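Let's start with one chain on its own, the form predicted alone, as structure tokens.
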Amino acid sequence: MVPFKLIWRNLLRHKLRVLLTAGSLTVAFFLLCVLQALVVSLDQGVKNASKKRLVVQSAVSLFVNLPASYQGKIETIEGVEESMKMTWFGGYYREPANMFAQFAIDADRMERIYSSVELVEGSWEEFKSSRMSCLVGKETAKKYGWSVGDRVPIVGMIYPRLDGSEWQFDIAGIYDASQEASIDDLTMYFHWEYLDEAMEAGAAGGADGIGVYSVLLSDGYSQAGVGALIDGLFENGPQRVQSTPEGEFNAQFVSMVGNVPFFVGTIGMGVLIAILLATLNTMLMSGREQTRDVGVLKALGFDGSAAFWLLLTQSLLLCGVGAGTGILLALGVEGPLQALLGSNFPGLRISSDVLAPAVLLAVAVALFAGLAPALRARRLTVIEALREEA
């Protein structure tokens, strides 16, 4: 039998020490959950990317545009079902601090190529019907208080209007891309024709051409095979291309940020080692202080297993409270984290892939910290325990 009253009394014997240790566990597990969520989101963005889409970009650099005429030629390749222009616009809402992603696209093709994107407000028909229409991710709409029907002014940086005025966009739909690994909920998509017509009329400046083409493959065709055909078609120019499976294209952005998994893993390992040592120190001190209690328990007839569980249960409770609070805090800030980091880490969430390892790690920390004093208490004889305390 385990004396639970004694467990609680001993655990709270030094309230400040327990509070500091539990607080350290809370901070550590909060950080570990958030850091692991970043790594998982990057990994899922690569793993969950569509196996039916290619991204065609310049072989020189992602920042070199391709000719608009390439689209028709790409669609002559066997295995290509459809393609869509995607050109980075580079603008901000009212002031530079309000910068977010905008892409000029083929508005009539996005629904088919990115079929997992769901409109939670508005309609695809409304989006396709007007040159000035746009789609906005739900997080950006929430941030700025936008709704369907609003007219949004955007200042173009890469494609400025030459009279100094703002671009005007009418929100025709608000989308949810939670089921789409390659799109976040922070971006604006608008008609490429709106941009092209303004540039042809001399009303806007900027580089000609298309940033990338998103290519949807027909059933039964491989990304590698169709990609090789596309690359071969433009091997002699005028602009060579590089066709990349969507997952690999997503991974390029991860590498542009740096070796995030290694960086995050290093920080996480440092946090873990620090908290292991802190918790172990707390439990070793508690074990020493409770030596007389162990002796009294054994003198009253409790066996070594009761003494063992007396110490180990305290460690489990301490880690459970501290780690559990940290995990709950991480879950609580999931929404703000998505709004803050969603453009760089699409799909960021505290999922079961994050929670399960965190729970297992909390148990491992509790066992690591509690086993040494628990085993010592089990081995002590009544005389050794009472003499040492005396």
Second form
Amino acid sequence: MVPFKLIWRNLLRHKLRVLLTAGSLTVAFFLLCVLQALVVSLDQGVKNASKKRLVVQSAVSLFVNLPASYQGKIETIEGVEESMKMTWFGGYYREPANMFAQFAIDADRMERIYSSVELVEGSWEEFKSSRMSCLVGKETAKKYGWSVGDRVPIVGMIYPRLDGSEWQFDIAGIYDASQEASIDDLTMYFHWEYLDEAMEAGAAGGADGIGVYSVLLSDGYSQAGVGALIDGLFENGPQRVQSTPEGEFNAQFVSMVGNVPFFVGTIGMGVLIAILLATLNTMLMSGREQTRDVGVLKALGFDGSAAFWLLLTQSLLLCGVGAGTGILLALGVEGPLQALLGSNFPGLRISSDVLAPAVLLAVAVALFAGLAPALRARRLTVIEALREEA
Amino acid sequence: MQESQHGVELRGVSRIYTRGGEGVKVFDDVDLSVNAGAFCALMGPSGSGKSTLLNLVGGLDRPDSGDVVVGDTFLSDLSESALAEWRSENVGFVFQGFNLVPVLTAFENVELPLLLTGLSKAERKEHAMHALELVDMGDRAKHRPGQLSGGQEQRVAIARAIASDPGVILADEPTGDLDFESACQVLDLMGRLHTELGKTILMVTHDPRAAERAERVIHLDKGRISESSEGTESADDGFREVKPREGEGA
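The form predicted in complex with the partner chain is what I want next, because the block you gave corresponds to the form predicted alone; please supply it.
Next comes the full complex, and the chain you just saw is listed first.
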């Protein structure tokens, strides 16, 4: 076996070229990890979503509200244990740039329907007890420095207060939804009655009705079966509905911006092919430059496999350092990524589902780029190698 | 370092290269015998087969017919990997262009062939430094080839060639790229390898002054060998009996 210092120093023979190639690998694998994390997040949104919940929305569009009266009718259907109103509020904190998700909900039902959500500060009782109370995700609370007891002003865009003032909410709890695939840590939940009463009193504008109903099924009932019953109930009603398993709803919600997995996969493939060719080019040049060294090694008695590993190990090292740095960078920005994209990609993480394919791809790129020069080195005779111009 | 027990013999060797679809005979049924410990210069015009002869003796090339025998070893009997192992133990090469590995220091270059031996790190260091000191390059052990003059590089290459104490040194125009003074130093060294260490040396050269250092000069022309007028050995008295192959008659 050839000494490691020979492999390493040959790799660094042209430092700038190696640095540029390793830098390209770093950028490429950083991007691949982030893109893969987005796809995995979407998949997990579907896979990990509760099998016991349905989302009932208007059959016309997600942007058309359903009558509030539908809730009672939905709950008459066999297999429905409970339901919860969820209406997109669409507000921001002080400035439009501070936009985040807010939902008006049935405050007394959320604890049961989303039982995996844990309050890290405050209590459910406090949240339920006052109509101005709200729950805030821990990331949003951290971002704005909020804590339980704070009163926060929110400007409503879909439901503006008619006197131009801000809505006021009292933080009764800060939640952690890390165990709940369908909820991120960025959202605010408040009493639907608070919104409804303001609209009834003429203090706020906006569309009547409910955005969607989140429906919890009783044990032993299937999403498809109960969904069909709900859809059938309103078949001839004033507003037809569409019941969707929660996971499917999550996936559709994200896909409203397009076929995200396809889009992301195509970009990833492009990045991969580009870096594959760049690394191959570097290794081919490197292999050519080391032809004489290969000849010398063989003349001294090193065999073809030593020449083979001299080149292939350099490729593995180059990809290991470049891709490894990219993967570490992706791990390093996991937190900021979650804050930036977590609302659209809940559960966005650089997990083993992201890391394992990235490592495999790095090895594949190294083998692809290193095999041609390594095989050439193994095949070359001493005479051919020493004849070749350096 | 031990005196060489390696004589060299070519028996009815033919070598034909294919160029442009046509076969070009470099050697046709050539016989040659060199005693163990002999210092031979190979001379002849370009294309006469000098380097091919060195390559055949060094196991870098194979004859189309005939046998190349070094010491007791019939090279044509060895597989590629066995041939590589044999080279590492028995042959040291000195090239015209030095062919040091540029990313390694002088010491590391000399240590390279020792990596194929079973020596420990400390033993390798001792052998490599000894070889460097023999060529008066001990104080340049940590220099890379790019930091050495041509003459110094060639001396390091000679140290590398003798580091594992091979019986045969094959030198392909070792002074071809050197100035007069450096060439003299290298030739002195080659002479010392012959006289003090008893190595069998085959040296290709175009330079008659270099050839004068050898005890025997072999002229090659158009694939034929003619003996030297200057050499102390003749084709006949240089013959050394080689053990026959298994199954062959004595």
